[in-house]
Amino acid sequence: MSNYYPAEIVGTAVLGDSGVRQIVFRSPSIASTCSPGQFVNIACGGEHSSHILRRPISIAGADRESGCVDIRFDIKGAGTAWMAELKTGELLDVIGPLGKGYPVEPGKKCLVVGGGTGIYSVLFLAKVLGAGCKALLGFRNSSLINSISDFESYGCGLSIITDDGSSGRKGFVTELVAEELDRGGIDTVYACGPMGMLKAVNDIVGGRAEYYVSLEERMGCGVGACMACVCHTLVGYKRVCADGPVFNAVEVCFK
């Protein structure tokens, strides 16, 4: 179920030399049902704002006891860039949590699978499952890297690629799914990024093993009202924010 909330900003940081903006912000009811793979809608700019929608922003983690909520993101436009300039202590109108996240399964050994923004959405559910999954990162140079910390710290297995090289080893992420899948015993794997490279680990998965993918579109409410999200899959059309975001690989019509 999803509510509104005024929520008050409890921490504000800049991740490194990524340029990637953290937020966490103080909703119990938020961080008290939220799971791995949902998201929260934010208003944008103020109350005389002419930003009419919201932005959506995967919940990179949540902590019950706090009842602290952690967001992060890049500035990609004028709502993210007002986002950016936030400070703590100021409120933010958000709605959440929204879609539907990652089935998780106690016991199976997993990859989480992160492209760009979206190890945001697998940093969650690198979270819940710990040492049960082992975590591939790609970014397009190390001056991107960032929250690889936090990976590290919830004690799963992290290995990293960058486009450029610059991080030690050159390639794309893909390349490391394809080495994990190959040594054996991989229950699920999980992705998030761009729709190429989930279309490029569904090849590679090639049913070895059960695939999910947090599929990234532009929405309009973010609540399955305005059909501003649909994607294509083999039942039909279904809304990404609604229905998903998470969906089953074997439902998506790949572009």
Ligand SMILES: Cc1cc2nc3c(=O)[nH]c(=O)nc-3n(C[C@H](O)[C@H](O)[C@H](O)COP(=O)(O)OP(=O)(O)OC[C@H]3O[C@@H](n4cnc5c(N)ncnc54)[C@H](O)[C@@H]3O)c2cc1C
Contents of the next structure:
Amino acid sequence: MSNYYPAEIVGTAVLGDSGVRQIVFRSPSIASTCSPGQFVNIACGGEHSSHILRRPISIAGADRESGCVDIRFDIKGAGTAWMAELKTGELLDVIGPLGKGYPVEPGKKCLVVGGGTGIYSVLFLAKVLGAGCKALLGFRNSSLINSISDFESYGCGLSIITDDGSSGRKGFVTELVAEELDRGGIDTVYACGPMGMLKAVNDIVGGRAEYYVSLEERMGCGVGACMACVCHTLVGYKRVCADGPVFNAVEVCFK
Amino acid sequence: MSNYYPAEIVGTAVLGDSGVRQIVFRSPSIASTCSPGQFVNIACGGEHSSHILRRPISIAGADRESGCVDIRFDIKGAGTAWMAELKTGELLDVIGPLGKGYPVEPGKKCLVVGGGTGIYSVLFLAKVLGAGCKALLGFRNSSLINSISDFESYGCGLSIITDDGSSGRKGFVTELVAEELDRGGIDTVYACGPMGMLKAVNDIVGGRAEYYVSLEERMGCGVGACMACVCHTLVGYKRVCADGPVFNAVEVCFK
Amino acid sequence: MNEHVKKDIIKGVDLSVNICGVNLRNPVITASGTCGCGEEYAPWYSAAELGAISVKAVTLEPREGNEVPRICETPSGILNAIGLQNKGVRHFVEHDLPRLKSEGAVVIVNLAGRQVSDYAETASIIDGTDADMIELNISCPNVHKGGMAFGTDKNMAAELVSEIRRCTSKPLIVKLTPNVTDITEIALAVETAGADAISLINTLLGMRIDIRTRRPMLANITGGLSGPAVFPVALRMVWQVKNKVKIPVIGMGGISTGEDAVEMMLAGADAIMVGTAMFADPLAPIRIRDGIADYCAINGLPAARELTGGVIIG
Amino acid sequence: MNEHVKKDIIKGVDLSVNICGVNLRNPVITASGTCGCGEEYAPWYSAAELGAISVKAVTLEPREGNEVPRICETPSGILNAIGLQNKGVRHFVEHDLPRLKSEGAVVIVNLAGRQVSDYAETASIIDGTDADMIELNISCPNVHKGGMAFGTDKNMAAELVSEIRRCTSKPLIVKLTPNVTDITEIALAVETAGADAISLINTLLGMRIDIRTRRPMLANITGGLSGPAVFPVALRMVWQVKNKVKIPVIGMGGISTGEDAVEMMLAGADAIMVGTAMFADPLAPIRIRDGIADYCAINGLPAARELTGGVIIG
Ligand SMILES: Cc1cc2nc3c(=O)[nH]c(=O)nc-3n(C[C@H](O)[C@H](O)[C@H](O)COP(=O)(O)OP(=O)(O)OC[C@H]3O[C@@H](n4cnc5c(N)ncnc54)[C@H](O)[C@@H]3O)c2cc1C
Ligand SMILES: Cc1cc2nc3c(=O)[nH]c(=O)nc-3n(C[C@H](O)[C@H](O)[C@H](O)COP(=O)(O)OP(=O)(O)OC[C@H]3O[C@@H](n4cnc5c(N)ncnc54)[C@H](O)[C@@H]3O)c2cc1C
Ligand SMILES: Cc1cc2nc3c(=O)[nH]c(=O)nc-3n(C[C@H](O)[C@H](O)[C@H](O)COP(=O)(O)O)c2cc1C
Ligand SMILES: Cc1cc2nc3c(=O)[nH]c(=O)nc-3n(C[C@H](O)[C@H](O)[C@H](O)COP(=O)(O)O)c2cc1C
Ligand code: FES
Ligand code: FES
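Based on the form predicted alone presented above, generate the structure block for the form predicted in complex with this ligand.
Starting with the chain above, the whole complex follows.
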């Protein structure tokens, strides 16, 4: 497969000790149409690659003026390891924006909740919501913490928690959510992270606020045509790539 | 497949109008043990490649002191197209030297005959033979001519002919061979090029000199283990990669 | 039948083909299950630009399909086990078919079932519509009763085809599974039983295990292999079948470039289908169509259909 | 039988396995036809470092093999049609076997033939040597009488195996072809007929055409597909067979990393073979051996043999 949808890489970075990678690429068409919660689909391995499937990665930020799009990712396997070697000036083969993002209503008080690689998706949301939201982020340990200064720069409130207490408070992000909700006044909760976290937050929200979750599933086409990436909902299977990745939690069957 | 046998590329070039590529890589182990007629086997497509077979390319030159090896190639398909994009500083995954080269006896008067991509293999031979040989090279037309100054720099005599007369004399390299042999005093003829040329030269030599040919065949292992690359000889099939690529023409069945 | 369909002439090459009486503007059909009912690829191309679209398999009743994960990657290929998720033939006939036809697409309805009576009833329903062709899927490896058993036994295959032949006067394509000892035996059986054309290959049965969790990569344990990895197997089977049957053959399996399509046609395909390649490149069908035209133009062929069976043996 | 063979202990992991009474120092065997008789890979490793070496197929009389080209590339795979070129069993027994045994290699003799009597006579000759095992090749797709017919018919397969069983007391591995509808049927038939172990898969039948010349890429027209492309098919078949038979299973087909080998063992392989991967990396068998040890060490497994059949279903 070759570079059919090439976008020039304008910057790459390793974020702190976490090993998390950042790539910023120029794609005016994506930057000008995308919204938080949407994702891009990236071809890995180069022109002679044996990797057939694109890798879905959330849009962590976009700037209409410069046409730049920001993605952040952990190295999980062959595809992300390959992406991590890309350099400024090289071309990324990228399709997007894909999927339905977070519904944003002006004037609401919101929580954005992120765990693991889920924080990149809500980072873009925090940028759009700014002071209208507070970000609650969970990490396994302090060495994995990253992207904090970006959240801070968007003027949203911020609380961090680590599973092992190696930085800040010890515990799970769900505790922070519970405290904020108990404090009252929250209209909407948005969350992206492991299924266990999304489900736990669902139990905590318990109808006290609107709750939107961003789901992950292995994908084929990425555009809604192949039925590979489905999730259980009250009305049967829906497609994560096209009907989501963001769903209103009331329709999702958490198991 | 990944870079198991990495050698750093120290230079690349496009040779004249011909579009022929040159790569010079550092491999002291290959440079110090190789001889003319041997080849290297190159993995194409990078670490995530869908190309399983290595590409055999003749050694066009080697320098023991610097540890550098010179290869030259035409872009024929996916593998050579990929190689053509490599840049100085990148790593080439290369195995070699492989095969049996041209037998060289000191003090003999020789002709080295090259056609098409066969000229790279005899270039290295011309370097070793120096003034002891005359190089006869055939090209389809003037735009494909390359590597001439290298032949000249080795102090060997040189005649060039093109199929269409667009540079120098018009005709086939076989004519040059016939003339040189008729002039007398030639002990050995070495040739590398298309099968038709090798056979025609065989007819012309007709026992008047020792005649060695370098053959090409599609390869699997490149080391003699799989029996993919055989050629017909008087004693049955032999392996181009391990018993050749250079054979004494008396044993080869030209068809 | 559908004389109004225009012929694609690209670079002076006539790309049109005729498959058992149905005109296709070009030989490129999108493969069942990989293009839904065409809607999702609308940002890249309209189904009407294709030779035809073979829609996601329809069954008599709606089907949920398998649990996730339903897909995983293999070297130059993918495994899938969707399990025929679809909303049933009635929903298809009411919602998708009219839209596709009004857009001007040539529509092939891929038909799956559990038993002969399912298939028959579904075929009868399709027969009453303006769908262009039926593709009988006797080859789905991902559901316990997905028709693969029909496709691996020449007698069962023949019986099913005869039965469906009675239910419809529409051109009947039978789609074969490659998971058999002798593909030509099945091909001959379905030809004799009344198939108007044969399409092949469906996916090769495969499996992967996640060595971190030690569990199968797919919830269904096994799945169907598709993509470039299977291309040489597909090409061989198309060649074998074309040498045995008289009816048209539609070749697929791993086609991802115009060159691949040309190769498949040279092996004997009258038209080709493109599936997995769209996952990497949504524009693959259009690129492949143009690649066929390029090859024909460069090689002085006035019409793409002249490629069919053009391999030189001996 | 061969108690002298030492066990490889790497990173504290015992890599040794025992296949029907024969000790292998590690589970990595080089596959027949891809490593000759071991000599050519001597610059990279000695055959004695392997679990075993399965030598290039030997036949009763010398064989010329097919015309060239005998090999070509496909996405993540290759096609080959060598045609069993070899110098005959007597040459092998005189020249190659003594050398391999003196080096300390565990030698598996891959045996091919045209008819039952060929196979039987060759097996009897091998039986009189110090070769460690026989691998009955009933699966070569590249010669008209290369045994593939035996491998695709359970009755023929069983007959051949019974006959060879009578000719030799050496452990008898039967190598299956994947070009069948139901691999378990053949596996059960050869087990019942007296096979001591099963190895699979041989190559999948494939074909490529050079679109420039319009001729098949291989002189033999069709050839056998191997390499990473076939890995998911091989893994599925090993899993299916392991669930049906009681005898050891040797898995192969596209293994090119230690992870692939672990996956194959989890699917049910007692040992694995490496073929095509050596063409890209001559050191592949050693790298794969070390990769198996790494995985076991990281996952706290004291012995590689504990991987076998470790896939978790459900
Ligand atoms: C909508 C969406 C948004 C995502 N956003 C991000 C992000 O912003 N940052 C980030 O680090 N990761 C993100 N992920 C996860 C990311 O897609 C996987 O980590 C990545 O595909 C792994 O590829 P690999 O080749 O490195 O790993 P491998 O395990 O080698 O991948 C093999 C195959 O499995 C698929 N796969 C593996 N893990 C996942 C997963 N968790 N979800 C879906 N498919 C998977 C791959 O796409 C590929 O097809 C997102 C996933 C989805 C579905
Ligand atoms: C001993 C030897 C020495 C060679 N030296 C040179 C050289 O110095 N310069 C040069 O330009 N070319 C040389 N060649 C030819 C070169 O190997 C092929 O041009 C190259 O492999 C083509 O690869 P590709 O991927 O670009 O083409 P593709 O056609 O895509 O290759 C597909 C497959 O066919 C094989 N193949 C294609 N053409 C040939 C060929 N002519 N001979 C053998 N295998 C082939 C490839 O290795 C590959 O496995 C040599 C060949 C041999 C056998
Ligand atoms: C995700 C997916 C779903 C599929 N669903 C169907 C289906 O519903 N009916 C069918 O006949 N074939 C189905 N197939 C098989 C394809 O139509 C095609 O035969 C196969 O994938 C080989 O072609 P390809 O390599 O171009 O994808 C499916 C394939 C994939 C990858
Ligand atoms: C060039 C080549 C020659 C082969 N010759 C034989 C053979 O003589 N006997 C045999 O049983 N298998 C033969 N095989 C099949 C391999 O042993 C093995 O079953 C197959 O290649 C799958 O494994 P791999 O993908 O690791 O190569 C051959 C394979 C190749 C590539
Ligand atoms: S990945 Fe194809 S429908 Fe979502
Ligand atoms: S390429 Fe294997 S023997 Fe020559």
